[in-house]
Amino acid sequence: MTILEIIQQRHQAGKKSIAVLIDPDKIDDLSRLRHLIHLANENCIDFFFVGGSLITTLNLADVIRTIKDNVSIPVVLFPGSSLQIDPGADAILFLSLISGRNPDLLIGQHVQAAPILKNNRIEVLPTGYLLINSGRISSVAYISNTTPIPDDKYSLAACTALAGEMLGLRLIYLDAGSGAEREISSKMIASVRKTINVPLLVGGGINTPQKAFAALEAGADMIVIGNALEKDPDLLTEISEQVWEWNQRVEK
């Protein structure tokens, strides 16, 4: 079964899923990375995401090494560009930057990707990226020369992502952004769930446990965290155990 296939019939069936996004340019220790990867090991986690709106690092390949010798959970491209791409992942998530309108990330890098990733066996996961206004200007929408999607603007957004689906996207992921000062709320996930049939994605601003089952009790299938997990790496376990009951309600 293809990652798609995965992630598609566990939306089918309700249950929610946990990715942990790691930002290349944030590990200076292997021996950290290795604690993180056990923890979310023992933790159930369903992927790893992997990547950044900017890498000056060139320690990609390392990132993906190092979690494919010690687990076999699914490592997926999160890329900022089309240099960020690795034939030792498992998938990438084909970001169309959908909410902007910046040209380049909407075609344009994934031109140059295209025949790459045909050469090569990474999955390929075509995805419709928001980014969602979180209070302040992130990383991701300086580099994209985007402008957020207004946080109370939810038929803008849900409009938005049904086009993206009708473009035939097959996963929508609504981001506030590495970091973000605000998650993104539950009536903008709601919105968006009750709009489009296909897998919802949702992070940025998750670092608690309360926010973590909002997020997935307003309608989002899967929630990645990262910045969160630097702080508090047992917030992964807190969470886990949040999605491990409402997979186990839905299977009853």
The other form holds:
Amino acid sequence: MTILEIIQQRHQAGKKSIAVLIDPDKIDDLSRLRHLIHLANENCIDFFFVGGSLITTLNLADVIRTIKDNVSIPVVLFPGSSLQIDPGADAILFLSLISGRNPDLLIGQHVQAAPILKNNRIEVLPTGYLLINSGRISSVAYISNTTPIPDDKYSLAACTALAGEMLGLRLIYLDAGSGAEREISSKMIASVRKTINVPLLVGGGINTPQKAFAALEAGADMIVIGNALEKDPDLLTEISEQVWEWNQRVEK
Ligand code: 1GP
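Go ahead and give the structure of the form predicted in complex with ligand 1GP, now that the form predicted on its own is out.
Up next: the whole complex, starting with the chain shown before.
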């Protein structure tokens, strides 16, 4: 089964997933990464996402290899640009930044990446990527030179996601930006969820089990956790429990 099929099947069954985001720029010590990999494995997380808005180091391949050498959890690239492609990954979020109006991130980077991806075995996951305002300018908003959707413009976000779905994008990702002061509100998640049929990923500022549960309850199919684990990797146990408990209830 492909990674897209796994995500779609879980969505149809009402099951939730959790992805741990590793920003290679923040990995200065592979032993910390191994600890996180070990915790992720123990807590049965579903995916590793690897990438960042700006990568200033050359360790992307090392990070991916370290994960692949230690666990069988799929590794999905979450690239800030077409420079962040590594053949060691299982899949790539082929992101079109549809909340913005920067042509390079709507189609430009994709043209450069397409032939490279065609010649690799990386599964391509066409994803509509929406930035939602979270209080202050996030790195991704700054680097992408786009304006995030205001956090109280629910219908704007829902229509943007719907247009993405109509254009054939297979996943929608709502992001408040890494380390966001304010996570995406339940009302925003719910408005998008009820408008689209494809799986919905939500991330940015989810740093407590309560916030994780609120995102799941509002309709996120997958939550993405990064920054909070850089500060406290053990938080993963508490957050993944929310996902596990949810899925247990669905199975009953
Ligand atoms: C960022 O959605 C991801 O693009 C995850 O955000 O690092 O705040 O968990 P955090």
